[in-house]
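Below, in structure tokens: the form predicted alone, a single chain.
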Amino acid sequence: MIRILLYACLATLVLVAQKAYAGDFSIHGFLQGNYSLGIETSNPDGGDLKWAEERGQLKLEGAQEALRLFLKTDVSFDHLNENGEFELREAYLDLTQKRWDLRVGRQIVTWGLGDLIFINDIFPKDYEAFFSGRPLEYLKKGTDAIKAGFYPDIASFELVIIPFFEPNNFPDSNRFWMYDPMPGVTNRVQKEPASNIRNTEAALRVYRDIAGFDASIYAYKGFYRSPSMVPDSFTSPTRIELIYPELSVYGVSLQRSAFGGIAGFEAGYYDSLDDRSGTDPLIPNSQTRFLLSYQRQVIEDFSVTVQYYGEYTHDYAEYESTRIAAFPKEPRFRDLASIRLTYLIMHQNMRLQWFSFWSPVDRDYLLNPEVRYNFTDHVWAALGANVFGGKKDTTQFGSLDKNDNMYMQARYEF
């Protein structure tokens, strides 16, 4: 009900502002085809396609003095499920003043420094979109929120209030092979946090320049966006409840020019509020996570980005003594390295790109080569692949080993 009222208020504001905006609206969008074919084996449902859709997007934007209206809507047809969908990706109203601004509505918020590694960016993601070869913009999900910015001389402040919980989206089990510690239990219920004052999420970012560093500190109070499995019995489970434990995150990031490129550091402490002692085997233990990054243009039109990420689990002895044997054992320390190579050729109309993850601890990997060509200023197409692998089928990328795919994207923008 609260969400309906929020959109009703936004719609009312749109109608009230329409007359003033009438001559200032801009309309843009695209028509797109996106197809992904499995190249390792058939899907669990027997099909070969991971994704097959046509999609149209319409973006409307208008500004009048201190007000700005932005709408982004998608209409798509999914050939695998044979259904159409209307998606409101973003819909917000901005109010901007000299020392503060306010944004109300569905919006995409991006914090932190990571390239596909998220520490202080605790906002919802769509990993099915990423793993199936959809354009990268679809990795981020819109959040119904109120975002306020304050800009005194001492620093800049950004506060985000999220009244409606939105979980991460993971691959469809009909299209993707994934590890499941209890595959025989099909009776599963997802229990998301209720929309009330107590469960309202809040995130704060404070940032400014300090001695040449772009410095930020972060704080978040809310929930894990990946679910925890709670079976009704450890020996003979018949029902599983998927819950989202409470979480607080406290973090920092630093970035500055160094050695001809840009170096970055980011860290965050994940305070598992429902399991601070580390003795509940069904809830994640608290962790410290960090990221080191460096990006540089090596030669003209050729850039390199490298990252090293690590996460350290606290109260590990308690975790070992209480963990459930049916669930795979998590390491005390897990790390991940990535590299992105981007080369623009043919007057920058063709982009050759390589992105890869590799975990020394898990011994698994993701390889993502892609080539994109701009036929005109309005038409482009891309071909790429996602290749997964690992020593074990219980790790992040090892569990996706059967899901290698090739994808094609084609878009006409207007």
Contents of the next structure:
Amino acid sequence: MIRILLYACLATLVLVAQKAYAGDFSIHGFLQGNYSLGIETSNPDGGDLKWAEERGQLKLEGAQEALRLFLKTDVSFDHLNENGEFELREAYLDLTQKRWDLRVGRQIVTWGLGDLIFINDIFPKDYEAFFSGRPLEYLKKGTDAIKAGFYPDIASFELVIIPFFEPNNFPDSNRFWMYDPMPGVTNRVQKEPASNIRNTEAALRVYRDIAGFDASIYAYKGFYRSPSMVPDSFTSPTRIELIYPELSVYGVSLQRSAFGGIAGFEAGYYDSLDDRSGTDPLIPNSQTRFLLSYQRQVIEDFSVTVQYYGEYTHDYAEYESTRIAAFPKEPRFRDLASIRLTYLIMHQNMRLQWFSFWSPVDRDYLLNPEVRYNFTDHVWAALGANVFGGKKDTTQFGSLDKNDNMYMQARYEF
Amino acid sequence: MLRYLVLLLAILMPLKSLAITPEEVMKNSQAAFLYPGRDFKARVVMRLISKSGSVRTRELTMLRKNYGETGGDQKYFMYFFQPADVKDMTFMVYKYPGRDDDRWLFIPALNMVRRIAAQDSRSSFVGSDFTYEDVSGRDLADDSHEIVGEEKLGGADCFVVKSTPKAGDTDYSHKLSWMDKKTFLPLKEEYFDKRGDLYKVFTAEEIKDVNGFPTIVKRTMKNLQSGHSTETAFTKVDYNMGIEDSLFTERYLKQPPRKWIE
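For the form predicted in complex with the partner chain instead of the form predicted alone, what are the coordinates?
In what comes next, the whole complex appears, and the chain from above leads the way.
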């Protein structure tokens, strides 16, 4: 109800803005085709396409003095489900003052230093989009939130209040082969946190320059965005609830030029509020997560980014003694390394890119080569592949082993 | 007595005008070309023209603020209008003499600020024939300079300065610059490759007086070897507008203020 009201308000504002600020109004957008073909096996539902759609996006912007309105709406036709969809990607109002500002509405927030690794960026993501070969911007989902910025001399503050919980989106089980510890139980119920004052999420970032470092500290109180499975019985389950346990995160990030490139460090403590002792086998234990990154331009228009990420599970003895045998055993320490190579050629009209993840502990990987060419100043197309694999079929990328795909994105932008 | 005085003056006058050192010419040129005013703004349109004649366009607003004297720190803020896939992107550079720049890029579709590694200032600027150095300057101490002549170029008296990089990490072996004796703006530059062949030519096609600062508003960089060239036009040029320090922060990188970018 609150949500409907919010959008009614925004829609009214759009109309008002259109009339009042007709002189300062801009429209941009794109038309896009995006297709992804499975190259390993057919999908669980028998199909071969991981993604196939045409999409149009409109970006409307109006501004008057301290106020700015921004709307980004998508209309798409999905060939896999043969249906059309209207999606409000972003819709917000900005109010900017000298020492503070406010952004109200659906918005995308990105925090932290990671390249596809997120520690202090606890905002909702769409992994299906990422694994299906959609353009990278679709990895981030909009959040219905209020963001306030304060800019005193001492540091800058960003406070995000999220009244409506939004989970991460994971690949559709009709299209993606994934590991499921309880495949026999098909009766599953999503139990998202209700929207009320107590469940309102809050995220704070404070940042400033410290001796040449871009330094940030972060704090978050809310929920895990990946669900935990809660079966009604361990011995003969008939129904599984997918719950989102409570979570707090406290973290830092530092980044600066060093060693002829840019070095970064990010860390966060994941405080699992519903299972602080680590004895509840259905809820994740608290963890410490960290990331080291280094980026360097090797030769003109060729840059390399390497990352090393680790997560350390606390109260591991409690986890070991209470864990459910049917669920795969999590390691005490899990790590992940990544490399990104980007080479721009032909006056930066062509981009050759390689991205890969490799987990030394899980022994699994994701490979993502991509080539993109700008045919004109308005038309570009990209061709790429996602290749997954691993030693075990229970790990993050190992479980996606059968979902290798080749994708194509083509866009006309205006 | 008077005769001697006249003779002395006659001897001293040309000596005095000749006595300018190549370093002074370059310093004056740097002040006139890259550091005029306390701050600066321009709408920049770059036309990237391939050998076959196809054209790509880059359009941006460029803002600059000086910190300290000529040759000192500068901050740059750029907002992109074109091409369509980089519309609304912003780019910020803190330039320091004698060490690598700090660079940040804002990607609006992800609402994300990224630091960009910046080791090679001879890299192409947005895919054009201009390098970062051509846009924001090169440390004078990185080259040895020599006045190799004086020539008239398009009616203007010029010093011709040969600049040779001290380190061998550049794409050219030396550069000849024609510096207008009045304005100290470079009217032409010729870059020679490692074999000594001419390969890039910079020309200033139009110079306008903006608030008392002679400003090159049309310039071209042509790569003779690839046949590719870039024509750059500055419009809406302004100086000493009083750009606040706060513009060059993450806050405004994410929300570029209209009053500066339009």
